[in-house]
Structure formats: C-alpha cells, structure tokens
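Next up: a single chain in structure tokens, the form predicted alone.
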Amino acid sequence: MAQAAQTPTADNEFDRDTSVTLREPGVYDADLSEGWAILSAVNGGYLLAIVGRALSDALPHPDPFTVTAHYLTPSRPGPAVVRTETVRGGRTLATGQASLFQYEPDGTEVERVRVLAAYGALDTLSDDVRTSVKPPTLPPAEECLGTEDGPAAFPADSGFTRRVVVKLDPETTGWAVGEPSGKGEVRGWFSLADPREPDPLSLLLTVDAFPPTAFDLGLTGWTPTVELTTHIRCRPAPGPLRVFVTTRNLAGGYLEEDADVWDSADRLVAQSRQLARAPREARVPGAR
C-alpha cells in the first residue's frame, strides 16, 4: 500500500502541496498545485521543494546542504512523480539524484526537473562562524510594498502572490512604476501567506520567490530558471527571512541572481545561484 512520506506538519498550505506519497522504493507521487503556479507554469521553487522532500524521505540524512537542480521543460498543475537514487550513502553526508516527470495528454512521460544533492543533519554542524557579509538593511515590513500596493511585482492572476508575503525595500521598487535603477537588485521581507515557521525545506521555495533582478534592469516578461543551485547553511530561527537578490552580468541573453537569505537572528541560512533566460523585451511594467 502507498504510504504518504513524513511531513512534518499538515496543517499549512506548503506542508499539504509539497507532501509526497511513497509508490514503491525510490518513487513518490506528488501533485502540483495550482496555487503555487504564476499564470500557467508552477514556481522552481516549489518544485524544488517537493523533489527535496522526496529526497529527505529516501536519503538516509534529513536535511538539504546542496540542492541543484536543471529546469528541463515547464511544469504545469496537475499530478507528477518523483524518481529519487541513492548516488551514495556517508556517514555524515549523503548524495542523491531525482528527476520529476509528468505526463503529456497523448501519456508520454517528460522530464521536468533533474536535481543532484546532498544531505546531511543540520543540527550537527559546528557553531563557528566566520563571514564577512552582513544582512540587509531594510525598512519595517509595514513600510514596504507588497503586490497590494501598485503595479504588482507578479501577475495579478498568479496564485503564487497568494500564497507568499513578500514586502519589498520601497528603494528596490522604482521599476514598477518604469523607473528601474539599473543595478539588478531586489531586497524585502518573505514568510508564507499560510503561517508556517522557515525551515530547511521551505528555504528552496524561498530563495525563488522574489520578482526577477531584470525587472530592475528595465525588462520585463518570462524569466525561465536554467539552474538554480542552493546552499542551506543552518537551519532558520522562527520569524520572518530577508532577502537580497542581485544579478551582476546580463550577457548573451542570459543572467545570473545570487540571492542570500537572513533569519531572524541576523544568521545567513541559505545562499542561491541562478542562471535565468533574460526576457526579450527590454521595456519595464508601469511603462506607458
């Protein structure tokens, strides 16, 4: 009999829409809500968090360290199942594979996601610290700007900005009303919608949760994930996460964001690159 794999609470909308229910060993059904899409394709994200909940129940090591993960073709809302292997097994660390697959209307199966990762306890890391970033420094969350106060940073029928609160830095927001900075940087405030403390999982949807960096560099449209790779560093204090994304080179049609994550006791919990397809029209929202 299938078995729904262990999901720390369900009593939350993410814990209930990135839950995974074991086929048989190594295979875990899963569907994709609806929810979590902007207009017809789900957030890489969230998808990466249900890969990475797959791999947590077949790994022998509870939490991601590094999560990377290729975008082969759009996903959309509607059931898909994980395929997990165990690349090899440590003692303090674990390494695992997953693809996700859905299934054409003609019943062809495709390949969406493909995701190479590590594993390993959190809790058992040791407490020194030596780093030379700092946290953002951003307004209180209520004088930042939400998708309820302008132009909206996504579309308006998305159910993604539902299901998110993201609040940005007012300085980071020129581009939606069409005076972009040009620097590529977006920062704010993110917790989920649906109360629900961060965690490791919840910090692979939260490092693509945020407008893409090209708005501020006076585009706008599609911007497709390639490869999103993403470091959990420790796991996060209760409260709110600060976000800091940045892209430093748009070339050849493609850019980059690094975006860093910050709890709530000033830790650096997770840290992200992406390499995103840069959208094709070089104007910006709020633009007439």
The other form holds:
2 protein chains.
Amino acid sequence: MAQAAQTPTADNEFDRDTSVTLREPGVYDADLSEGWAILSAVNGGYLLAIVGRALSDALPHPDPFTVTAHYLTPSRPGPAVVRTETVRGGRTLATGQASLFQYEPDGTEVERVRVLAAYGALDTLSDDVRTSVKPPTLPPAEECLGTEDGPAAFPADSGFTRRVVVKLDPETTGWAVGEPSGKGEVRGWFSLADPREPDPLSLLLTVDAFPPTAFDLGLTGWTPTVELTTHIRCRPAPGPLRVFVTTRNLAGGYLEEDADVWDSADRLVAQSRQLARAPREARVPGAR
Amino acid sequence: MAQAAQTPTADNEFDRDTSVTLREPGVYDADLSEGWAILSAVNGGYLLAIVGRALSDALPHPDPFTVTAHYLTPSRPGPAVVRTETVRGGRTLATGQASLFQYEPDGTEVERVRVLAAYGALDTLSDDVRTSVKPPTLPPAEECLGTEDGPAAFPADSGFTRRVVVKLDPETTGWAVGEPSGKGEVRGWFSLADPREPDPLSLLLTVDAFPPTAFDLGLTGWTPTVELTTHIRCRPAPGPLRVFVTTRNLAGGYLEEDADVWDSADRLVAQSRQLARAPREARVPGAR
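Mind giving me the form predicted in complex with another copy of the chain, seeing as the form predicted alone was just shown?
And the full complex, kicking off with our chain again.
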C-alpha cells in the first residue's frame, strides 16, 4: 500500500477532489469535481492525478515514474470508477494499467481514459544528478500575468482557472491580445490556489495546466489531447514550480507539446510530451 | 484491414523478420529473429515494429500516430504471439492495446512488452506544416563513422549492427575512444542494410537503433528501456534518415532519451522519448 494514496490531506482542495475510495481490490470510486472543468470537460491533468492516485494505492510502489494516458471520450463532472491491473510487480519498478470509466444513464460504463504506467519509489533513488541543462530564465512571478490581468486564457466561468495559479511570462502572452509570437512557447509559474506543496501526484496535474501552445502559434479553439506521457523524475522541493511548454512541430493537423517542470531547487522534476489535435479554427497572423 | 500489414515486401529483411500471421481475430503469431538481437536480447525497436504491424492489421486505421511501449521482461529470439485489443474505434483515430508474449518451456505465456497506441491514416492529413524548427546540420554520410570504422558501438557479434546502417557524426563518437563529450548527444544517418525505403513501421525501429546517449555522458553498460513513446508525424520521403538523440536529464539512476527523425525532404517525421535506467557502471571522465 502506497503512502501517497493513504495520506491525502483531506482539507486541501486538490487532495479532496482527487481522492479515491477502494471499492474492491484494484477498483476505486472517484467523483470528478466540476471545479476542475474547463467549459463542460474535465481537465486532463486532473483526471491523471485521480488515476495516478488509484495506481499509487494498487501497485507495490508509491510514485509515478512514467505515466501514459490516452484520452478516449470527454469526461464530465460526476461519479467515475478507476479499474487497475498490476501488469508486473518488480523489486524497484512495477508496471500498471488503469482505466477511468463514467456511467451512462442506464449504468453502462464508458471508458474515458486508459493509462499505462511504471511506478517506483522516488525517495530510494540516488541524489546523483548529471543533468546537462539548466532551468531557463523566467521573470519573477510578480512581473508575470495571470487570468486576472487581462483577457482570460480560459473562459472566465471555468472552475479550473480558480483552482490553479498560473502566472505567465509576458513574452508568451501576446496571443491574449491578438499578437501571438509564432514560436509555440508558453511559460510561467505554477502553484495551487488552495496552497499545497507540489508532490508527484500534483505534478501530473501541472503538466497539463497551461494554455495551449497553439495559441502562441496563432491558432484558437479546442486542442484535444490524444496522448500524454509524463515522466516524474524527482520529488519536487517545496515552493512554486516553473513550467516551460514548447511546440516544435505543428503539421498535418497535429502538434506535440513538451512541458518541462522545474522546482524551487532547480531540479527538472517532470518532463511531459503530448500529442494533440490542432485547433480547427486557424487564425494565423503571420505565423509560418 | 490496413495496407501496411497486408503488403509486406517479403523479399526484404525487415519486412520478412517483422511479419505477423493472423491466428485468430486480433491474435498474431510472430517469430523474433536473432538477426535483430544485441547480445542475447532482441532490440526494443524491432519488437515495436512487430507489435506495430499487428496493430496496423487489427485496427481500422493503418498508421501508428503515437505508440507507447513498456518493456517488461527481456525478449529472446524465437516464437512470439501478439494479442491485440481495439480500445476505441473512431472516424479518424483508433486506440489499440497489444501485448507481445513468448513461451516458457511448458507453454506458459510470458509478457514481454505492453503497448498502448493510437492509429490513424497519415495520407489523409493535410500538408499544412507550421513547424518552428529546422533540421540540425549533420556532416555528409561519407564523413560519418560506422561500426566498421573503429571500436564497435555494439559487440561485433550482434546481428543488429549488420542489419542497420548507422553512420555517426564524429563529434558524437568520442566515447568510442574513451573521450565522451559529456553532452549526452548522439546523431547520425540511418538506413536499413537490406535496402528499403522508410515507412511508419520502420520508423518504430529507427528511434531505438542508435547507441545510448549514456555513452556520450561517460557511462558504459546496458541501458534498459522502461518506456518508449514514439509519435509518427508524417510518412517519410524516400532516402536516408537523420536521427538526433539527446539526453538532458540523467539523475537518480534514470535518464530520458529524446530522438528526432528527419527525412530527406526535411520533415520531422518521428519524435520519440524513452525513460531508461542509467547503466550501473559509472565511468565518468569529467562529465558533471
């Protein structure tokens, strides 16, 4: 049994809304909170945190090392069930699979997300760091822009924007006033609105919490995720996180989004990549 | 039924050795050729091409768009079976899962690889390219180094090195003579020894065909892949491929390897990332 799933701080918004209840071995009930929805769909990173918590309990190791999610159908606020399978239990790594289902009016289960993951114990890893990169620079948070500072990154009635504190580097917010840079970059500071230090499960939310890089490429509209893979490389130190999201290849109606997450101790704590459909509405001011 | 699986050119080495035979709906027999082994283990990219071919036949769309593989136990040359599941069939994308098993002496199936993937039809995508990056420069192939030019990248008795033609940029081969750059970069040209133009299935091999970047970081030894995700973004143009593999984060005994594959028409045709265990033998000449 994994510590992360056993000790949610139930008085915190994130922990409360991602909690899971054991129904039978390997099967967990959950409730998708409308607080984490963008328009009518529940945020993909929030879903991943719920599935991640269920796997943390079901597998013999507590921490997600690599988690791949395929988004099958849009999730809605309301009841859900996570069904897990232990694919392989190893001494240092375990492989698990999970599916999150919701219910049709007649009770039929509809699969929303399928996840394949490897879990280990971050605290048992050595402190040996040979990282060849350094964190990119970011203006101080007080010089960055939040949703309260201008045109909303997300629709103002989205619960999601009230639960995360995302402060964007002004160099990457031109799209909000009709002047996207065309570079495909969005970067800024991340923390939770109901204060809570980051941990491996909240990192699964963090990697999918920023406005789409497609906005900075001059495209507007919905950017549905096909697949999202996240590597959690280190338990994050307390404090705000810096997130750098980039797209290098928007082609044929699809794009990748790479997110790097750095903690306050300058460790690269999470690396994610997703494949997403490009928005259908192409508003292209000069971007190649 | 997908064209890729139906029309292998059986007189080509790659197609012959990655062929699958339908046993019953969704289940395919295969034979892992020792020709694609490195020492006693079968190459992970070769396995992925076999599983990818089975999914191409089983799913309603022919081409891998995103494929995630978790490597569970080492694969050996010999018989195998691929069991597929259609998770979701969509108009433009289908989600599939597959497992490759081999057999214990008593016939028990042992799972080697589990795969979660989304398939579509590359030829139906628009030609619209907004890529913000250009292919990095690489010396001409005749100025690059193959296994015949010096200390072997892989043991000389490995079939694998005779089936692929990998020509490395001399700037990234210092490790072969005891002088790794410490940058974590390996780059070069790729083609198949038995000539065959690249296609989406052979790209699944290409992304895992280069020497580990750990060598360039001053580490030697086996670098087992935990998880490998590949995005196939475009049907590659005929001609040799350029492959750029980089590691930015080697820490706590794990590293990521990112591979970008460019075709002869300067399209970024594949992007992969894997999480691997760092080699246990640390021979670190000056690398941080």
